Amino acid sequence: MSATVIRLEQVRRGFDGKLVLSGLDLDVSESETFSILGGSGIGKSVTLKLLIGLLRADQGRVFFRGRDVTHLKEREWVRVRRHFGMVFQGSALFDSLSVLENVAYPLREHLRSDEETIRRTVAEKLALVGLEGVEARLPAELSGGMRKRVAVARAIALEPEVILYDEPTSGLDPSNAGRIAELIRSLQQRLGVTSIVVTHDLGLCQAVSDRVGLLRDGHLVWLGAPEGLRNSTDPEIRGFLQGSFPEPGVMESS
């Protein structure tokens, strides 16, 4: 059996007295692509931020490779985050920096590499996402799909063990969304990384996932292989597939 890389145990997180996660349990295995599916405002992005210490759990525990990281100090989290790459929903590129400088940013922050090594590494990562020769361009000169791929190149610059994708197809047309799905699967296969994707895009889940969890009311209400989604008779699943999911309820934090 594959080793467990990520584990959440009964994680609760609220904001201003309102509960977003209400006892979330989650296990993600080595080299797996796990997707968290659900509507807007239900805690998908909150879950990713908990995994890398950008938010802290109110209750419950977070583990990375068997180590309890729930209460790490910030200086300890800096070391743990080196094992993660994050692709933010809006790509989060620096508008004033070239593609080269955007992808090189984590290399300059964390490594003491010479300029030639940095440029070579950036070129390698851009080639992995199908963007050779765009180093000198600015983000404003790129299409939405290209900006997303630059964000992926930056996320893999430090060769992380885990890549986190926050709504990676948001705002993209179907063609570019399909390219991103192919890229996620390709990187998982070529690099052997563990991937966690949060999305409302059912097509993306079907294309990239080994397993899918449906997040609702602060916990996973369904968990299984992606092909089980369309065939499920569970009313939670049917409601989501038919677009009839009610707006997420707000739970009072106790």
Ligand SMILES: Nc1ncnc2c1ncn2[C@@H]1O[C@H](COP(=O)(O)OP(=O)(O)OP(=O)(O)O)[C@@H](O)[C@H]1O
The other form holds:
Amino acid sequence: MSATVIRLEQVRRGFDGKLVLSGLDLDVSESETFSILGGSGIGKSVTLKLLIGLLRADQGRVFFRGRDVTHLKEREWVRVRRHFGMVFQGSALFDSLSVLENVAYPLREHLRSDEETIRRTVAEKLALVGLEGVEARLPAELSGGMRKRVAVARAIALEPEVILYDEPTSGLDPSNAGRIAELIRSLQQRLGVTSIVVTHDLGLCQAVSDRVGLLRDGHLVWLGAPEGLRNSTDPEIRGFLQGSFPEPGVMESS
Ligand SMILES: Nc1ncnc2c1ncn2[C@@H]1O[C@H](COP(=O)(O)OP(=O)(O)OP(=O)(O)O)[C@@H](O)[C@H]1O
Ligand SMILES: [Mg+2]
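Having gone through the form predicted on its own, I am curious about the other one (the form predicted together with the named molecule); can you provide its structure?
Then the entire complex follows, led off by the chain already shown.
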């Protein structure tokens, strides 16, 4: 049994009197790829933000490698966050910065490397996501699929132990979505990272996950291997799957 990297215990979180997470339990093991599947507005991004201290739980506890991080101060979170790479929903690249500066951003913030080391590291990370020689481009000059991959390169810049992906295929056409799924798998295999993917994309879940949790009513209502989800006869799961997952936002060009 491999070590537990991430644990949420009975986490509750609400906004303006509306409960979003109502007692969420989650355990993710070393080198596992765990997907949280759920519809729009259900609390997927909130869950990821709780894991890296960008939001705090109202109740319950958050652990990273057995350490209770629930009540850390911001300056202690800065150190814990170093172990995480986050691919934000919609990529969240800095529009006015080149690809080089986007990927170099966490390096400049956290390391005192010389310019040549930074350039070499950026080139390495871009190669890992299958993008070479795009350092001088601006995000607006790239396709949606390429922007996602730049966001992944930025997330792995500091060689995190855990990668969090927030809707990594949202807005992509099926072929670009497939390439992102391959990338998630290949990074897991090559870097041995632990990954959490939040998505409403059932195909992505099935392509990348060791285990899937279905988030609904503020907690995981189903947990298991991805094949089990499709084959489940549980009326609640069937209803959820047949309801399909509404895609928020508009299609990005790819
Ligand atoms: N900072 C915040 N302040 C107030 N309400 C918030 C905040 N963050 C999230 N919420 C609310 O919490 C709920 C869950 O939001 P969340 O962003 O986690 O949804 P999601 O599952 O990621 O949805 P989507 O698929 O649209 O990205 C929503 O009702 C949202 O409006
Ligand atoms: Mg979200």
